[in-house]
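The chain below stands alone and is given as structure tokens, in the form predicted together with the partner chain.
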Amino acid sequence: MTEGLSISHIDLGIVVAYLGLMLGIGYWVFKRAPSFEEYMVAGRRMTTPILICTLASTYYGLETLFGTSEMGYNDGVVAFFGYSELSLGIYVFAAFALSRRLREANFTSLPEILERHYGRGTGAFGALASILYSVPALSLFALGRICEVVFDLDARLGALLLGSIALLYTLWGGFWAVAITDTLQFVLMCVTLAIGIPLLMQEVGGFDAVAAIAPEGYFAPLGGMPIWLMLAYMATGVSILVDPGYYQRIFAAGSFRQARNAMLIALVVWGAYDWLVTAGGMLASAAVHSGALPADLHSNDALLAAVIYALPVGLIGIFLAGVLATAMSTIDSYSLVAGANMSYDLYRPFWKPDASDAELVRLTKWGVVLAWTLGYAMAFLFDRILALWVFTATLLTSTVLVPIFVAIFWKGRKTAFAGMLSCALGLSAVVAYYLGIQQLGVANEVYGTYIWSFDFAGMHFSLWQEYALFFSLPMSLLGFLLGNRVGTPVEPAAREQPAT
């Protein structure tokens, strides 16, 4: 176990007060979610400010805070320009192209889109992929790791204790509790980083000190990154186009304009956040070089250690609360999504189409507990938890992106078999690609992935596991085109109601 960082009682008190506040909010909104629509999409009356907060804090978890800062620490500004910002174009597309169509169709969940357009079978495919993606294994693992590094607490125990708080307020208040706690967590995340990084910059002597010790290419915006790797990083942003948490927030908006504006404003927030996290990693490298931080500091812990080093007592507690908030806002949101997938997208269409609201809310709560428990078990069962998350994100995108986009944007013929075959081929292609690269390639410990290198027609190629989408999405499209030749088109009338 890593020895914990030196944290004062005042800072610990602030962290405990933050945890108490989260529980208090959950209890406060306990009685405000009597119906399923209220519990799941907050009665569809959220305004732009709360949507910005819940979007920003949910989609940016600890993998951004520590993953991007680690890349900044090791590779410099490419973490910002080459890794984080390449996805912004996809987010702008999501804001303009998806908000109106999704919000005005009054969906409640992502799999429901598939169910309405292709029937229950395709909806079930979407629900299973969404559940796998939403199980909060990575966030619970990261929460445990923070407890270990900062509080010298066993990772499993830390994840159990703090993760349970997120579970409890989600069960009490549903999406209202998630969104309101997300809002406070958003403010903590942003304000503490906005204060901490300039203080760290002052402490280490600014970027002049970084430049003095930086290796070649540290300030090069694209840092010599291969084009295919850049495209693969950009492709990770594609997952927001089918992210069930993002969809849930669009469905919860009072109007499509509020959802679109929230997304556009969140982009500014994300951009600033990405830079500060990158800068934190780079400044931490200068702090290590100057001897202010230990030379054996793990690059993954660089940001955390550097900001704690720079902040005064009191602000450290707020920063740590912000770090915990980053994990908890992701755990609560995705547990709720997975729980609703189990009740609304699997139980209702297959077992009880006329399930009452009270029944759906009760089953969603059981689903939330199940998803959380599954996430906790997976967090400490698998060694490569980040790779597992990338796999589930790729799986979801490959399975549902094509049929969902066709459903949303194409008014022509669509058969039930087209939806099924598109999902099945997309999913199979990902699994086959991952297994194939694992068999043919070699494990790369630096990048935590498998890479298959080979020569063909006098040229050298390297296929990474992360390139799966380049193969699976065309397969999914092919499945749709072939399947659309079979069967009768789904009647427009049938699309207006969930298939039963």
Partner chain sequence: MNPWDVFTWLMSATLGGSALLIFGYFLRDLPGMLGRDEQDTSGGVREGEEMTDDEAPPR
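May I ask for the structure of the form predicted alone now, the form predicted together with the partner chain having been displayed?
Keep in mind that what follows is only the chain, not its partners or any molecules around it.
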């Protein structure tokens, strides 16, 4: 067992009971034998309360629990004021600007929007970007960290064992299983942090103890973080505007009002959650300084270790179940999205447009397995979860944001080549930028990134790995503008209404 952490048999029993319950829900839904529309978008019958729970638990998974708390641990309150809260403004825009247009269009997936407006080629680019974004690498990485820190189990083995449970109930029940389990996970996620952070505060002596050991700028709203790095972190919030999981929930809602209202209510939950994990990361720094936790504790693990240190027996098990819940709610949702991208957005348009419901469900399940496997393979390529999150968000945004928004909001000239070139240049620019910075730059252990520093025209410049979006998104826009001058304008194909 990792030094400083002690997990009782009672707590382990609570965790095992939670995992068993998740499997039971998945099997119960599996017996309903859903059609493809039931499997993917819950028959478009999601109500506001369930949408709130599945939105809140899916978007605030372990990348937030670990990533935001890591920033709070290293940099202080800037994790909340300079990063998280400014990103929430983008979510408000998404609630009002997207929910009605997307729900009334009656699509099934994000790539389908591109396919209908630009053709199958652009739809395929969108499906590829959606798959790479949706493979559950972030949550599997975090599950591995949990197993290593808490259970003294190899990270890769732990991610394999615990991640397989989320995979299994998703395969059984589809989106209904995802939504029902997310509802339970939402409750656990909120309750455990609401209990754990105040107890941690009491244990370490509150923020006075943090202030006594904090570096300069730790309590400044914008901190001492480089301004361009903070803007890069904020820019990842733009990904919500093309997040395939968010789109799936809009498509599953009974009406656009339900989707919009659920998003706005979830914003309140997200704001509270952001503050709790930021505060938890800051309090963890005091616990490390006091010697309550190991001095060499990785910043990714600080919040997890500190809350377990502060909680009594019984509550630790509930907290760990809540932590696992945040991971599984993301694994299940995005594995399902990626699986459907493979079956509905790649197989159907290119190989079998008249594929039956049963065939699409079967192929989606195979796609879920493949997406989970790809996520597992990617999970341990990055040392820090925040770096992995920035990469996936940048890749998705740079590839599809421009053509999606043009398709939704602009009724002017659009050519098939414009959509293709926009996606291709955006995707290529991200890959080229990351490869270039890693070759030319130097690893920075403080921020877990690569930085290329150089002099030009008498001035000194530093390009961080996280700045990719500042270059790749303009390239995507340039690709659209250039491509739109070539070829014949296209009209969006009529959307076939689902069978009743």
